[in-house]
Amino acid sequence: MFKLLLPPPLLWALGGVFLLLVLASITIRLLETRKPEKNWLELKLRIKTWWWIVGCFSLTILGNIPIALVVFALISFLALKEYLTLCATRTADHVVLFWAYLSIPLQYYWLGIHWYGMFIIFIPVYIFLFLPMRMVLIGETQGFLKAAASLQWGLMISVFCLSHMAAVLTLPQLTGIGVPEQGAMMLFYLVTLTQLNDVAQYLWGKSFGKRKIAPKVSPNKTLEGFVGGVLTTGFLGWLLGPLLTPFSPLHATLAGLLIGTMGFIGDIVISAVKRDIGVKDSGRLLPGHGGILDRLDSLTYTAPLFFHYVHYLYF
């Protein structure tokens, strides 16, 4: 099995992330000591969960490609399971759910054998056509349209969209262009900018936000937060692009702006799903954060669009 040999820029960047986590852990310990009367539990849980998140992410770029694909497949499985737990699935469709879950290893298998064409169309064409057919054979028509649409949308965001993170990692192997470690660098670039965009939009919104951009979906989202976050992410894209990607300065800036804009859309789309279902968090798997979809909501949009952006321009 091929093992990724990471270039120095990526090792330094990853080391910087772990250093930030160490500093955060020390800070929370000092705060507990100096101000024991305050409740620091949620912040402690967030930092502890970030250790797990960064550790799992490091496994995908430090290990070999098969291990990375297994990790991403597990993430998609947990995300789909979380989504289906929230949705009211019909009892008659339990057999159909088996086929939905079976699509996860197959989707990542296409990446493992570098079959780009099947990876792109497997879920949005073959699975989308197969699952309603299997539901029809059960013979239950009550609630058919809602059940089929809910299941297909769940597969779209939790399997198809999220699998594009693995596709970014394996892009050199999929296309036969570039060096293997380039995929790991671009994946780090994508995930880092997506997460920093969430932080930037939150900080800009808290500091200057006045005009609500989608009050019925996400009351805390403001136009000022959105614009400030997108511009900040565009700047960070330009700054990090030459270090981690093959992008020109212009393409790196455009990639940052794309990630900033699509990250916002992914966030509010998942928020709309949760509001429709009537829940605040998608789950409790990640203490201090909520569920898998709460943490990866922005990536459901940034990952596929970033993949196709890079594929079109450089591969």
Contents of the next structure:
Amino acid sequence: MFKLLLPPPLLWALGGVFLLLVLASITIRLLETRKPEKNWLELKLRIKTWWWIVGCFSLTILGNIPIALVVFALISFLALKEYLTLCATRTADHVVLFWAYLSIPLQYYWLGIHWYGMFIIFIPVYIFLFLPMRMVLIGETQGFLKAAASLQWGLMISVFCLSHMAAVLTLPQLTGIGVPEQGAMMLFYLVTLTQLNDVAQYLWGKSFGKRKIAPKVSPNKTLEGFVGGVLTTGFLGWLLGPLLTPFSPLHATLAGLLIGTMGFIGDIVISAVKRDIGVKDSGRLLPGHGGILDRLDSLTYTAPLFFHYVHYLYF
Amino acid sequence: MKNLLRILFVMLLARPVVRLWLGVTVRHQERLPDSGPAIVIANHNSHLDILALYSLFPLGLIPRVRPAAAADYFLKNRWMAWFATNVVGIIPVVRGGMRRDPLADCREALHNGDILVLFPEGTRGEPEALSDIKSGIWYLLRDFPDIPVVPVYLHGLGRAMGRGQWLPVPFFVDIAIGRSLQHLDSKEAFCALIRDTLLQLKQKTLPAAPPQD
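Please could you give me the other form, the form predicted in complex with its partner chain, since above is the form predicted alone?
Next comes the full complex, this chain leading.
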């Protein structure tokens, strides 16, 4: 039976996000009529895509775990596809790539049956050992290490790391501690803080940015943007903590600071990969944003780290 | 019946494979012909090419879209021949045949107002590399000089399922559609024009480079 499990705090928080989107949509309409001479297309696309992102994400916190796992598996599928499209794969590894994709449904299946032990080692151990074995059976040694390493890295980022969002959601079921609603609220806390952190770092950087923090990787990132963003996210973590998490005020502030710092690191790590490959965006899936990895870059770091933070302290 | 089979093929196989399993970005879809007679030419790296092209057309137009394909390959055995002609809807072209005009069926399709799909390289070749343009298209166009020839570049399908492979592995696919080409009197010039156009379209399918500061 489809059961809605929306606890009031989550309802309020989700309502807040929708209100934010409505405000953004109205603002862009007003700006368009006030200043038609400027080009608002990029910003309009961005907001329209945000509606889609928020819509899909809402599906994951409605209380139906199988639906949520399917949505997250699709996100991993799109992220891995985007990564493999960018990175140089060998023709010889055609079948190996098929096996790599097959790890996605399995990784989320482990969460579905609440098997934490398998979830946490499946990709780092079993898939890690299996794929090179399959490659060796094909027998092409030219470019072997590069092909194997690139594939493993892609799986770690787009399947293993991102699947920790679903792990946060199912954490109460995995550990048998707490109630299922807490998973959805903590997932909301993690994703919202990570995305707001991206926005905060951007705004602080735009307003006060002077000193470049990683000029070779990401020329627009500044120390001022980083510090301002992390402090803002720490504050938001403290603010939203009592509403959505079982955290003490100190732990909530630290969670915010962790998400702020690590979100930044995830962002520039994916930027470095894109620069190495020689592309501006990771894809064209999300109009106005670029690819799906451009949007999820921070979460590749914040999701696993936040998961273990919560797992260690509370669940 | 045949039309229904073809529409079902596109609805249940071509579109899901291309749009969901692979995922596709199209530039200038509006440049595709919405009625025949017309010719669509594309580069050829994979059996998926025709699925990708089909997925670009509205379902109602599918019975009008006819790809020309090698008779020696697709009519090899009876089952494949039935599938290729009735479900996929190919026009078989006899390669290197001396007996009769190999393009007769293509001419007839154009007379009937169909949208003919041609792969002017003639064969799938190496993944993501453009082979030489065969001159058959020029001979065909001599009789139909006013028909629009719309060039399409398909990027990424050779990687998803190249020669000798039978499993489509998910990769994002980029498709760029160009403005329709004019027939030229010189065969060599026309083949060169097709090649240059396809190479230009290829550039459009490549991702943008990162900003340099």
